[in-house]
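A single chain, nothing else alongside it, follows as structure tokens in the form predicted on its own.
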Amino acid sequence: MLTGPFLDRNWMGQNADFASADIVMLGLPFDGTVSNRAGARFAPEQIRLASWGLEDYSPRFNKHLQDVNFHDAGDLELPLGNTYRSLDIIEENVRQIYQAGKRFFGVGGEHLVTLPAVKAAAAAFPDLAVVHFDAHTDLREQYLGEEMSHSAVIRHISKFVKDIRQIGIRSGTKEEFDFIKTRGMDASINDLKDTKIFVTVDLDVLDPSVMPGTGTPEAGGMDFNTLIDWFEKLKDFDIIGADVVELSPDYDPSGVSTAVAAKVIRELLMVC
């Protein structure tokens, strides 16, 4: 028998025991509907490796990752080329996480992976609200004739989640912005403190100067500290699920975007 030690391919600071963990992290390596620059399916593995370059302590939240008590279950194996089957697999696994009495933390992958995760969360918590960080509205009814697209994910979620708040939005069609006004999907969150919420972070909410390694970079975005300021506002909210999506690591060969994504995940874990 080999004595090692061996490299750990799970997230730094995770609890190796599923049963005793409060949060389950799940890698969602899917990018089958990306409309611009593909490659987000490689993000979960690369982010895990980058996590080992972080400290496990967050000075902003005065917590260690071990205090979060999360278990990294690894990446789901998803069938390439089969969008609907991939979404079904994600939904079933997230449903099992909630049935086990735990919270969910997803690492994508493109933004469409949020749809089945929120479906499972809404089944467990019918009065769920969604807080959505993104550069793009993601409210299209279809894109190039395809209704199941990462650019339509929030539109699909709006069919079964009544309360959605969008933060950082700076790109979309006029029809999408009209829909935001009609539904009241603004950036106010203070009235959600007594509500179960799911937080979804598309990394292109950050400015391309901070996050060039994403599928659809959009100028005029947040800096890193502004995003973490928002997380600090959420620390007293009842977050029952979250995900971080849309890193395309190969578009930033410096590795900086992947390092930023890992730190965004670490800080969001601190408030879940």
The other form holds:
Protein chains: 6
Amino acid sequence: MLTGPFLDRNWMGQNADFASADIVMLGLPFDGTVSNRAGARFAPEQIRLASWGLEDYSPRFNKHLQDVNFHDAGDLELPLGNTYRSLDIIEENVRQIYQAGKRFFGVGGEHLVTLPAVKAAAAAFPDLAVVHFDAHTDLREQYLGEEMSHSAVIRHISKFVKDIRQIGIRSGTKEEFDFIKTRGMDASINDLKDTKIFVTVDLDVLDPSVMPGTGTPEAGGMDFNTLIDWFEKLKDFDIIGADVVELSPDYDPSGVSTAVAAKVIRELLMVC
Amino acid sequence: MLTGPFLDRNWMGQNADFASADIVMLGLPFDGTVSNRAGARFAPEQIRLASWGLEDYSPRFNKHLQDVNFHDAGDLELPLGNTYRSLDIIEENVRQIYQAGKRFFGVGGEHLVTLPAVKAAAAAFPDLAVVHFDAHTDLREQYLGEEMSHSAVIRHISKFVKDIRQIGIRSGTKEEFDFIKTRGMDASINDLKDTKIFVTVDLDVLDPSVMPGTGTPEAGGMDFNTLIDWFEKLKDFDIIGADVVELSPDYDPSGVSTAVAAKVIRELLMVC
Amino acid sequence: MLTGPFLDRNWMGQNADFASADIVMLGLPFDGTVSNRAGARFAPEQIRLASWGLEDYSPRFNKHLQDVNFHDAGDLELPLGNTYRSLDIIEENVRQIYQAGKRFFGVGGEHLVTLPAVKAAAAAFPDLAVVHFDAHTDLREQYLGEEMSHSAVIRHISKFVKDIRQIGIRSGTKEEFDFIKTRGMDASINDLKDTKIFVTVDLDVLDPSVMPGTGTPEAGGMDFNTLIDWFEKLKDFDIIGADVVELSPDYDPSGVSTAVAAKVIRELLMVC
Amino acid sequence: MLTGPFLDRNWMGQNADFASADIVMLGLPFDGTVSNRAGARFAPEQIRLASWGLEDYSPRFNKHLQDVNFHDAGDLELPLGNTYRSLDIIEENVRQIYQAGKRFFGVGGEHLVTLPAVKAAAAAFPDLAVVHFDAHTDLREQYLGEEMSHSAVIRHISKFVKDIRQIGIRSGTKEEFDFIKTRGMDASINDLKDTKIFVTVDLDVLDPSVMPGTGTPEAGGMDFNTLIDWFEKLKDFDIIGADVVELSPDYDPSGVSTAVAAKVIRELLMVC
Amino acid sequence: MLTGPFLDRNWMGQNADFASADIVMLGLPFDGTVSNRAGARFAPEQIRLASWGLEDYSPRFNKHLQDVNFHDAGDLELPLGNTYRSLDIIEENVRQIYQAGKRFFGVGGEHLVTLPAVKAAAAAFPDLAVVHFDAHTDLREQYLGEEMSHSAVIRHISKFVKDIRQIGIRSGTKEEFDFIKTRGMDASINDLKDTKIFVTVDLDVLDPSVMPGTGTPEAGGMDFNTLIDWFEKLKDFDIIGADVVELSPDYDPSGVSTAVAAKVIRELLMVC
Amino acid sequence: MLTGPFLDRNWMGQNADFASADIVMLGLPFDGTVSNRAGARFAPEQIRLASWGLEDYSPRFNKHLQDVNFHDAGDLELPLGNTYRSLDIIEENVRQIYQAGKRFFGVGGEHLVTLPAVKAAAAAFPDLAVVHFDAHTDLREQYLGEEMSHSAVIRHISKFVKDIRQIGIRSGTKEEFDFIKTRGMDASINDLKDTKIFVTVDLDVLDPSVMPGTGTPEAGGMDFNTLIDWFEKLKDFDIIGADVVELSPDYDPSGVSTAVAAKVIRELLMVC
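Let's see the other form, the form predicted in complex with another copy of the chain, since the form predicted on its own is already up.
Every component of the complex follows; first up is the chain already shown.
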């Protein structure tokens, strides 16, 4: 073997040992149902590379990535053309993470990957609530006749979790906005403090100026610090799983979207 | 004929029937006098395509595009190298819209296209005022010796409309800023509530981070929601015409500028 | 109605009347099974726009587009997430074209759209042969377990057409290259002169320098004129259908790939 | 004053002294009549910068730029919106170059800038012939009703020069191609050896793979070395003026088009 | 000589005469120690070009660039691979500026160029304080074993200036943040009013949405107007030198980052 | 541990076991002396990712990557700002590869990384010759006063290897071209068949149309197949080391340059 030194090719600051880690990060390179611009399949690896452009220390949370104790398990190999089988593979792996007594941290891929992940999490924690950051409601029953769509992911999840709260929403059908109101799914989260929660972040919750590299850019979103303010509120919550989805790196030739996604993940890890 | 189904290639949510529509949308692919970066000629068609990435429902105005009752008439064919003839064609078509008892909604093209449109509108409504969103004063008498320039469009308009108000201005010569002060053309609009107004939106009123795809990016602009706040103020005004100009789509390879332009148009339609 | 003049938004030089046209052009915006980089769904409309940057006269074939007598029928609306239903819609529409006694000219979309098109063509012309321009063999039985993949399209077609010839191939598995040899599917086409043929052009047959905007760029391809030389050879063949697929316009910010695709289509129309 | 050293900001290898130079290089940042994609106005300065990425030695011609003895006079300031005045300014300055007993070397800008330059050259050399490298015939009488268009430049020139030869042409109307034939304007140049010639190079004569950053990319062009082979043929001709036009640098984010344009200029200077 | 008119190729609004100018602007095209994405070497010339897209009048400061009385001295020629020699050349030239009784205004280049500039300034003004705008602390002692790194520039400066204040910092190691606290280097600047100060602006202090074209984009930064608010606070301070660094223009194909950098410089000049 | 399946993140087709491999591939992410456009430091990892877009079978050589028996050892961590130390680390690791009785295959990084690699190879094989593919001679003694420059790498190598042959050269100073002639370093290679050779491929030997993503694009290069023809000639030579350098992936937003680089490496591996 060679003496190197060699560049580490895993997420910066990870714990290389699965067994002793508290959190398992899993890349989910799937974008088979994207209705607008695809490419989210390339996100997990590009974010991993971009993580090395960050510091491992977060001044906001006064904490190092090493304190988080997460293991980067790599990216699943998913058959893009077969949505159902892809979702099964994700669900099975996330289930194994919870069976090992660990927490799951997903890196998408499109938002539909959240469905099997939350299914596996809800199997482990029956009273699970979901805190959902997004520009879009994702509450359709189907899209162009397809039930399995990233536009329907939260609707499907709403059928088996106890509670959902949505933050940053600014686009959807009138029916979807009515559904939010009827179900009490708005952005108030304080009553969830004693509930196990799964945090899912669709990066298009950020304004397109901050995150141009995404499949469905929607003007009028929040800036980076506002999102991290929300994470800070979640610091004392009982987060048992999380994911960050919908970066489409090729749509931003400046590379900034990927760098922002990496920092969103770093800061979200700090409160998990 | 074929059974399809076929994609609709007009603006999302339009009324396909000219006769029954209240508003007529007209694409104005002209950029012959642009002083810096051209390409606004490509905007009308790219915005039309991008409109399908939006929802037809605006949660901000709790209204559907279909409720607006606008007809997408397509894009005029303009002889780019001949400024005067291009302006004549625009004026004649806009005049026909007003003669048909309808309102005009233009999609530029560079800002000079607003001159013939407002001329035609002022012919129909003699006491017309103009509400002007822009980074630049556009109050020069000429630019490099040319009277017909997108830098002079509002100066020319000021000669035949009753009133002009400017919002978002952050660039111009000292003479232009003095002209604004002398004429009382600042951003206060409340006294215009009972006046017929024409709303012209130069997209560079938005910050370049939000709208990089424009000919003359000018740092320090407003964000998307601030612009829509202004539109909300205009909801109770008597808007008899409007346009949105100066997207240069090729300068933003992420496609976000075009998506933002489409949403600006959707929201402005909601208050027309 | 307005006097305009208005820009024509159909393919340059088309016959606006379906009934009297000899050839029907159909846009097929589908890219649901793409194994590498998606985005071919955006190709048909962008190519249509780019057609107006060309002349309607081809000096190579000394012929005008108007002489071809083709009708641009627009783009099918396809449920991207549902491969089978998308393919059914394509097949049904192409069948209608042949039932109307016309020839089909498809604009993809990914290469899988060729499967239902050739199925419909073969139903009309039982002894059909396929002339296949591509960098890739596309002869897999499945890809990542999926039978319906753009990597398998020609294999599936090989089961129901009389003959296939492949031109420009430079990538595949050893098994695929052996399959070509066993089946006699190489680039010799002279014996097909009296056979009805369907010509399918995967644009990645061109070198990536000529066509960077494609899903699976493969170095070492032919240049533009070599491809048109092949078309010239096909001038005296009995082409009853054709398609041009796999432009992914967003991957080429220079716009050149889209312009090249439009010209490939213009020249192929000249020999259909 | 400071001791530096400072970067030279003129064209690499120029003679800083106008009086003693044999050739005067003039930047012509005009693109007011471009029918497709504009931006050629930015070319002269970007090419100047890119010249420093080259060597001053040409191995093909075994000669240094310093041996050419050319002076970089800078870029004219042209009123883009006023075509006629812009052309007048160019003509007047080129006339001064010839009156000073020097030869002219122009850097466009769009192709229309060649019209006043050749006018001034023809005033000095009445029997002038033009050797024209281009993808397009540029032989229209007018474009969209405009006489002054980059699509008409060679037609206008044909009215006052003795002879024109066109090399690389692959696009035009049937009428234009007939005009070429009638006038004997094809690519044979040997009989011009004893004639004063003006060489005008529209960079889109190169294939779009080589030169994506141009206003009207036209597939099927020549590669770089073929163009330089033509320059080599011209080595023994009596070139009294030349220009290189139609780079639109912003359309090629890789910067390669600008680098290629700079090298085309370096090699053309070698034979002037 | 020619009558022109010619485009001015220096910074807009400069005083062409070194002797009578109060401020000397110097381009410093060096990026040899950049840890992430290079390219800052191309900034000085691209910003100079972009300055012509601005007005010379600043409405914020109600002042013209001509009132600033600055001379654009051009760009130093620096041996990129030799960090120490490059820094020496910079120091020597800046020293000459102060010896001539003028103030220095630098345009980077990477941030390390600030070290020799401040050294020369501190030689002229021994009680100098530095006001430092940046996303990053730049307080490392070394980076990957290298003392001379843009990540260490402020640490080295801290050893010979009286005081440093940091504004906009949001990234660094825990040790660096502790260093800031210990040394009292936070953003309070009011007590520096009677001190000679050097203002150094790393453009990544702006949010990456505003300034994507930089080497180390760091989410969560300030917007343009907030930065100019800081400049306005500095209006009454005794600024004896300043620089603006770390634009990497090639990373932003929209050109907006370069336009923003030019305006940052214009506004900073207004308070110098 | 999880059941996956997981994506392999090493070079496609590698042997995961160092000990049993014949060839060791080493990434060398260094670009500290690049004279024009940097970014080659990002190449090794992006090429590794792009390798998965290729087939593992080469039809040209009728061979699989698995038959090559190479091990992907990862990328060295190099202190960019310290050229000498970076070169030492490379030399030491390459020496270890030869001491283990294996052959070296480097992936740059800029061309200077070839110097320590060939040093280590020449220590193992004293009569080594170098076959050098490049647009540039790289034969300067120094560049801007720096001895250690990618423009000088072959000159330095020429001092300790037996022989050098250069292929594809089209740029250099007159002195460099004279040096080639004097030393007999032209493209004839047949007499090297019985000599141990090291093959170094600067990717800018390819035409910029094929490889825009490189630091110093130089028009007039060879196309992909011509380069592979050269590799085919080398099939029977005794190649004991090789490298492929100077991809700068960020300069080609289409991603094609990276895909081409990956295929160049695959084909070169086939003949090693």
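Quantities reported herein were computed from a predicted structural model and do not represent experimental measurements. Each form is matched to the other, and the largest set of C-alpha atoms that superpose within 1.5 Å is called the rigid core. Numbering follows the first chain given and starts at 1.
In the core-aligned comparison between these two forms, the Cα atom of L7 sits 2.5 Å away from its counterpart.
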